[in-house]
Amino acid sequence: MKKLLKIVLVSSVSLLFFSCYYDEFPEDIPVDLPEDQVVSFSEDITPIFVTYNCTDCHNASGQNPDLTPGSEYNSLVPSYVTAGNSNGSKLYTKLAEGHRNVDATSLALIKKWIDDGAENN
């Protein structure tokens, strides 16, 4: 019995000490786009809102910004967008935490947006 107090013991503690560790904000992502690619808002940058259902909670009565087709831009810029700098950019930084697990694509044509000026194109 006291072998088995021991075992779970260790092992509790082993589980406390390595599950909780933070990881660092990346800072480029691996994904290379071109330099010279334009990146275009409605065909690059909303879909990416529809793949991830991003509308399931970000609609007119959820949670802001309002991510629904035709509300997006305006919900975003310049509340959770700061044209020219990604990385001050809550949507970007939010996204880049981990939430919804966007892919590193999707979150490089979301940084290179935003460091392009964030237009509405």
The other form holds:
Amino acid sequence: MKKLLKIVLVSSVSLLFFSCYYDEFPEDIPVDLPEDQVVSFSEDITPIFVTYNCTDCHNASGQNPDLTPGSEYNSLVPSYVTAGNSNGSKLYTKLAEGHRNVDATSLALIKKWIDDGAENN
Ligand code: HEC
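Now show me the form predicted in complex with heme C (HEC), since the one above was the form predicted alone.
What follows is the entire complex, opening with the chain shown before.
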């Protein structure tokens, strides 16, 4: 009887331990950009939309946000981007969840651009 109690106890403790483990994605992006790097919307962010053909689906007559050249910024800010808060910005969280398999460096650039104020620079 004591042995059974022990087994139950050990299993519940390990169950508790393992069920509490989860990935805090998108918190841990494996790319660290230099703190003082200035991320430019026009030079660093919009090329990502071109590389991944985002406008195939995200255009004026398609899915929001409209990511066609000239429309991207006003379409993203403030609806999909909250300046200073990447984890509260759909643009970042959607891509960090795996939408279109965007590479880690591009994700880090988007994250830093948002956290640094999401300027139209
Ligand atoms: C093959 C078509 C397609 C491509 C290419 C595509 N998307 Fe999307 N995207 C969608 C669809 C459909 C949705 C809405 C359904 C969903 O949330 O998955 C969506 C949703 C989103 C959302 C969330 C919108 C909301 O209202 O919540 C964002 C942000 C976004 N996409 C950004 C992008 C970016 C940035 C790219 C390029 C890296 C991209 N998408 C490429 C089809 C696409």
